[in-house]
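Only one chain is shown below, in structure tokens, and it's the form predicted alone.
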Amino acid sequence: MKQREVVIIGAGPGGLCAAQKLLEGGAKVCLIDRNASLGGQLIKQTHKFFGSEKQYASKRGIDIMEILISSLTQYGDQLEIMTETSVVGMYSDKVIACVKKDKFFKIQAQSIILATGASEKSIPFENNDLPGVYAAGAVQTLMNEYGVKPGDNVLMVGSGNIGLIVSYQLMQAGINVKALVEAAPSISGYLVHASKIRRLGVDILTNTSVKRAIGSEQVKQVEIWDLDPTWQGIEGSERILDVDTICISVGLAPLTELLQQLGAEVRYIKELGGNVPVIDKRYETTVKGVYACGDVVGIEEASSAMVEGKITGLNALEDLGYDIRASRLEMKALHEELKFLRDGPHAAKVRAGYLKRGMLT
């Protein structure tokens, strides 16, 4: 069995920033990711970020990824990177079971940081398994990583920031976005994104959802309908749109399965996306020496994940016995940055979630 000082599972913005702080403090880090490249969701994010200048506001996700990765290259053998490696099991003695291609192996860690992110949610409707029904992340991967058009005529479902941003990216690629439907009575993303696609002629239909996809071999049309105040479809309000693609962007769910397998306590907090680990203000779970940060502890922007990653890395470093006295002021500044990122009106739901958790930063 391999012995490692710190294992970070997930090499997105949270995991990369946690690794940076651990490496700066002298710890040896093993960074594991199931994908072929580091960066997580940043790999496919070509839009410019909002938020704090310290968290790379005005830079594109793909550029932020390069900055974060380049900050790790100077550490040589102090950093071990395992890509295309899936973690398939975690145990209370901090043993991690991994699979890389056809090889199975175990790692014993002194400390573990979970930065596994989140998976995309979906919605039930007739024929939602037809080819042509995609999650927004899959559409971003096709377009931004591989240069492949998912279709020619798209219905976007969901008006969060991802739905709005992906709609704009589809139009940039010359794809016709027929409409955007939102089940809620108001848009949930930033108005600046919504205004941009409205100016380009896309109707945003609130209190509206998908009744069924139409087609035999693939999506040919979609039937949408209005929703009443109880979120039920209104008979007689149906209309049909000619589309070959339905893009679903209705939120994310934290990936806590490994933490649950480990025996860490998990609690359902709707405002944070669903089941999230119980953590203290140091981002340590109920299993000593196991930490979590980023979307796995609550759905937020990548900027928050980066700050959380740095805080988590410093706390894990201290618990391993490293001297972080020189980083006390930085730690205080990081908590202030996190507070700043959560102070805006669009973060009200996140603040409510953290109040329920009892650790509003």
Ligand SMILES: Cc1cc2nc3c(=O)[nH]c(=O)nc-3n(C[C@H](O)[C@H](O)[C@H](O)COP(=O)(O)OP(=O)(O)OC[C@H]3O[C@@H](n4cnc5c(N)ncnc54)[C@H](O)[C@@H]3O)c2cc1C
Given for the second form:
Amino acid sequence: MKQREVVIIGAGPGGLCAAQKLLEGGAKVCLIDRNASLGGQLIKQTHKFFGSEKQYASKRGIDIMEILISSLTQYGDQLEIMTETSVVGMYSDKVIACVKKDKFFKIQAQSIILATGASEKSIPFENNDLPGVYAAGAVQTLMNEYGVKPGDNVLMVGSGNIGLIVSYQLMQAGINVKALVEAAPSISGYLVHASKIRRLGVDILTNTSVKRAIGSEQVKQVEIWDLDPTWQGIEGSERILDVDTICISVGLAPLTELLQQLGAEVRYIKELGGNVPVIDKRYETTVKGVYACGDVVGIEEASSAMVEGKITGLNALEDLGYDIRASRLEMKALHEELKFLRDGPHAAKVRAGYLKRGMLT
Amino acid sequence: MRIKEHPILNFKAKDQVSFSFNGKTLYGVKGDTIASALHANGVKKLSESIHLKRPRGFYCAIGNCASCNMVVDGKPNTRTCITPLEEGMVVENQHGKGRV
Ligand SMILES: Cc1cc2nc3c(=O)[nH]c(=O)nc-3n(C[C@H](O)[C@H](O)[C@H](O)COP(=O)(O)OP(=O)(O)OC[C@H]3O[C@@H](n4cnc5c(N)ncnc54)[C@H](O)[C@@H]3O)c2cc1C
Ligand code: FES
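Other form of same protein, the form predicted in complex with the ligand, not the form predicted alone:
Time for the whole complex; same chain goes first.
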């Protein structure tokens, strides 16, 4: 079995920033991702980011990704990168089971940082399994990473920032967005994003949802209907739109399964996206030497994933016996930064989640 | 269905990669995954549900949901959304759970 000092699972902004701190401090890092390239969600984000200056606000996700990846190249053998490698199991003695192509192997780690991010949720409606019903992030990957159109006419479901941003990006790629439906009475994402797509002629229909997708081999049409205040469909309000793609953007769920296999405690906190690991202020889980950061500890943003990654990396470094006294001030600043990112009305949900977690100072 | 013009991204012409899909020769480009190449060729149905044989396309595109599982070079349950396309690959729709 391979022996490694620190294994980081997931090379999104969280994992990449954790790696950076560990490498700076002198630890040997093994970075694993099931994708062929590094970057996680950032790889498809062509829009300029919100957040703070320090976390590269107003830069595009794809450019932030380049900065993070290039900061790791100087470390040579100190960093081992395993792409196209899926972690399929974790054991309480910190043994990690991996599959790369058709090879299965195990790694014994001293420390593990889980930065697996999240998966997109779906909603129930008739025929929601037809080809042409895609998660919004998946559509974004297809368009922005591979340059392929998901279809010609799209219905977007969900008015969070992802739904709004992906609608705009669909239009940038020359694809028609027929409408955006939102079950709630109001738009849930930032108004700037909503106004942008409204100006381009997209109807944002609140109190509206999908009744069914129509088609046999793939989506040909969609039937939408109005919802009453209890979110029940109103008979007689149905109308049919000609679309070949239904894009679902109804939130994300943290990918905590691996932590559960390992025996780390998880807890249901709705505001953070569902089952999330129990962690302390140092981002250590209930299993010693196993840490988690980024969307997997609670659905937030790339900016907070980066800060959490750095905090986690420094703590893991300390627990491995490295001297991090020189980083005390940095650590303090990172916690301040997180506080700043979680301030303001747009972060109310995250704050409520962290309050439940007992981690709001 | 490739994007030709884009205000931010630059999709330069890339080298072609040929592969077979259910016995037919199709072309993708360098950098494609199997699923993106199929989609660019208008192929949306990738797998079938196990019991009712309902058509399935991709859903998550991050290797998490198994909706894109296909038989690739004889190997079933290959997640085509995260598997890079390679010259000469033999790709087939998967029926049922697949056997190794
Ligand atoms: C459309 C959209 C717009 C957004 N806009 C903004 C914005 O403006 N500002 C902002 O700050 N944030 C934004 N975000 C959010 C941000 O992208 C995420 O919060 C961030 O990427 C989370 O980082 P992460 O490192 O936790 O996870 P991810 O970026 O999701 O990375 C997780 C990585 O783990 C890998 N992985 C998962 N499971 C395994 C496994 N079993 N084995 C191996 N590898 C695995 C995945 O392949 C992936 O690369 C946006 C997100 C989307 C989808
Ligand atoms: S589309 Fe979900 S695993 Fe490939």
